[in-house]
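Read the single chain below, which is given as structure tokens and is the form predicted on its own.
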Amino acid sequence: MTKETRYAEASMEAMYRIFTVPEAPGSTLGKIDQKLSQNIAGFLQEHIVAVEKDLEELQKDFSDSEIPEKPIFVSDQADFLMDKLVAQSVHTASPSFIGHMTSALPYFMLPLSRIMIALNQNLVKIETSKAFTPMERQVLGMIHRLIYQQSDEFYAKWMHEPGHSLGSFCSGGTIANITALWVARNGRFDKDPKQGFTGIQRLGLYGALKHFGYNGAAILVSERGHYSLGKAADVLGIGRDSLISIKADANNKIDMRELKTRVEQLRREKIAIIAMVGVAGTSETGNVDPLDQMADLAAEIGCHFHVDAAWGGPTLFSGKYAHILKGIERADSVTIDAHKQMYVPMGAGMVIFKRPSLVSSIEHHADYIIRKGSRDLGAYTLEGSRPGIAMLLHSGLKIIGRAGYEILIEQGIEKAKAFADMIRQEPEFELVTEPELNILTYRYMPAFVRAKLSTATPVEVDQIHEVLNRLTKRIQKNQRARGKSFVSRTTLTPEAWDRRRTVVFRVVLANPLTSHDILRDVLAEQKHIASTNACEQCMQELHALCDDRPLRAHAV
């Protein structure tokens, strides 16, 4: 039965009340606040319903486009949110939610977030942020030091220097990557006043290419590069076709031989190479490009070297595994997402610049707010108004510390290795990509299919792969709908299978609460699903293909 909506009278007195008087402890909102304060994990476990509900059914609760004329009561809205929103939200903090890059949060992030929200600071300008601005500059300095390891004197000079910045906070890796490539583009076409070129900022990309005699511009990245780089190519005016995708090798790292070939080709064609992007932790497989070799090539041709380390950057905290990112310290800019492996709530991306003067190429000012020569960070950000989320990373860096982050990073990598071993020991699974960091991919492959593939013709391999791809999709969708655990899926083109399109399960192991027992349960559930009616048709087709019986018709 639908609860009847109660309305209140809109008045100045009522407006004053909602800005000044908190809800009573016994109200719905009061109870929520108390439960969240006492036990956030317990609250989520109790209120987030794991079983998937059809999206079209959910849409019915959010189908009214008319704004209510009269205010409703706060508790009624809280009841609605609990029933219709919270109950159908994704339990990203669950230790069995291992399919994406969102994880559990430290308990202290919730009360500290309340402080941030209550203060409602705007980091575009010191006048709306005061102490938050030097704090954000300090955090950028800490992350800069993690990457570049400059001297005490360097940070004493540049961390708070007006007209300079060691980086920018933003809403996530997409904006960070766009900002880095914006800096790269503007720096590539620097002002040439003697020849009448006032800069790309004023004359645009067409004017810059015309002035310097280029036929176009390009950005180079592995085929495993994040989709945000395509957005950057679009926004910056070079076009998505000029984001040059370089094939990945058998280990999902950029193929250096092809990269060098494409660089030579572009230079012959008089195409300006704006930037070369190395990936430190690909979204699909977690692999890291050969950053040192890429830095050598970027230095040789004189282009900006950017590293997208949105996922893998915090590996630098680990004394044991930091070497995987060797060469990142040579990058001109680096993207890191604090809301991934630094366990900060969503909306905390950063781009860090090796040289504090690099941001001058994108500097913007306005007389009424961000004046030239001020310490305002809004002069160097794509976004204008921004929350003070650096406060939460500042707290994480202090409360967790370098040693704490080292433990978190290393347990994730070692857990991924342990899970890879579990998969290898299961005759019904195939490990597709080995974990270099803490992401791996695999798929369900019965032993009789594996035996057939070892002797199958290319045509037979194609047929079997097509069925395995559909089987993987069905297992993944069914497991998600059951609500006990979640792994994601993606499509790769492994060299081991002659670059055939291969649908795989993708697992991300960053949650410190995920145990080995949970991982064993994930595999057990997938095996069980493969034996149910949901997968019966695919299994029959595989038996037919592997036993050389006629292939039965199947629904697409």
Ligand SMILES: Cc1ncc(COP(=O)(O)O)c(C=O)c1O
The other form holds:
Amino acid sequence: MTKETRYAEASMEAMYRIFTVPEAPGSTLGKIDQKLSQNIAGFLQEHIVAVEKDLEELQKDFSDSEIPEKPIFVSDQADFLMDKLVAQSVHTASPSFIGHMTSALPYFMLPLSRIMIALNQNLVKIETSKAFTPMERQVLGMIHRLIYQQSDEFYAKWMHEPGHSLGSFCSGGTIANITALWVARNGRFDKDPKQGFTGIQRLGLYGALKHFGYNGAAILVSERGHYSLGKAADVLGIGRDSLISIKADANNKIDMRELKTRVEQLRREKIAIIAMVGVAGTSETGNVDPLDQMADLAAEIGCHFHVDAAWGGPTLFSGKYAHILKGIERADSVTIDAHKQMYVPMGAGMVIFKRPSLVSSIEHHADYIIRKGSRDLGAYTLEGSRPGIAMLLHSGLKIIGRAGYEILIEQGIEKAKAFADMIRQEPEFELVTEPELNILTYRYMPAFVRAKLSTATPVEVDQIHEVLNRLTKRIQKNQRARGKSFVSRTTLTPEAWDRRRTVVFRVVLANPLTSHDILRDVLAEQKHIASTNACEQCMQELHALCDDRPLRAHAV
Ligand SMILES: Cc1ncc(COP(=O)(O)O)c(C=O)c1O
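Mind giving me the form predicted together with this ligand, seeing as the form predicted on its own was just shown?
Every chain and every other molecule in the complex is listed next, the one we just looked at coming first.
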């Protein structure tokens, strides 16, 4: 801290005060509170400093490992947070922050989230959440209906049925995917009293494989599957090597021929296939697997079909684009994140189960809590204590409504298409992946490089690619450091470039406030950065490799 830290006396009275007495309106915390309530956008704009500071430098403010012995004043801590944390955070709500999946929130989320925090309900059981439990069950029912479109009678029967659940609300897509595959694994090796098998829940994976005479277990997903599936394979004891990565085609969708070949091979090797995972909106390119064909194959071999729609699931709100997810309604389970395209603050993910009894394979009880036959949702979640964040999705679903989400989803997809057109019209950029949903990738490629690449030998293409990869990284890092706008970066292996590792800019268009002008500015800034000293070395190498005349002057 720059200012001298003031310490208070730790006393029972002081402890009592922090639980009961609010900060005065004129205090630092009182002022922050007021500004946040009146104008969040202005608050963020004013307090986040758009200047890149070295992480090493930032670390210095967080280097003391000693817990302070004496309490400090709330206002001093608020000052410290504003100065060292808020100022140096990322302006994710900015309309020119178009690199990631968690972005701006609707205004109403802030006051509503304060209610949630004030109430501090724990959804593990009804005793600590009361009306929050039926509310969460209703939200799971609404999302189930969005995916599976069952009848009114179905929801009347199952939404609040003790011993059943239409899904599991959790902190995000990772836990949702783990939960789905946990259900799939346990369902695959469920107890079989006639055969004296008490179930994988009790005997573990080794016991299950031994009992059924398998040499191993596997989960199949395209190479574009999210890394959380690797964690799931690890946690579930299957092992990361048994998460079988299937080649994606030129459109980043799972290659069905290779999937079928691998399935046959695994069956010959007596490897139990626990699940097949379809991706509905890959994290890097936003593409959707052929879900219908995958559902056919899963039905044919009798394995669990999970769809990871953490990102793309809300496309179902769109009358125009929902068809892209055709086949999702045949999945046994679906992951969907409310903290992505449903504009809820982070910590809101879900896995939805087609059949309300599927969760029975992971059901657990404890005598003092989540009793058998209760409606407690903690019986079907990996996590224990959980906040009432479903309340914010409940609010989003009502305040935004299906038609509102439809507008948000469609504007994102259409803006991505318009941005792709803009990139195509620019001779200095290459569109690497077309947007199927609202994600696209591209890279900087000067016209003279493009001309050379059309006639270059494979070795020359390799060399040029290597420099282009470094150049893309430089431009992306520089743009981030300037703090005006932000796109993310990833590495793809496009078929158009014979699967060479290709570093690309990745753009996610979810913030409705991102305008076409902002997108034009992003490209203009990238072109400018490419002409500065920061990129001089790469540009000279490209000129040399492309037999083009060397550069002379560079802007700074
Ligand atoms: C397709 C997909 N699945 C799963 C996840 C993991 O979600 P979370 O970060 O909420 O755990 C993501 C996150 O980006 C994702 O894009």
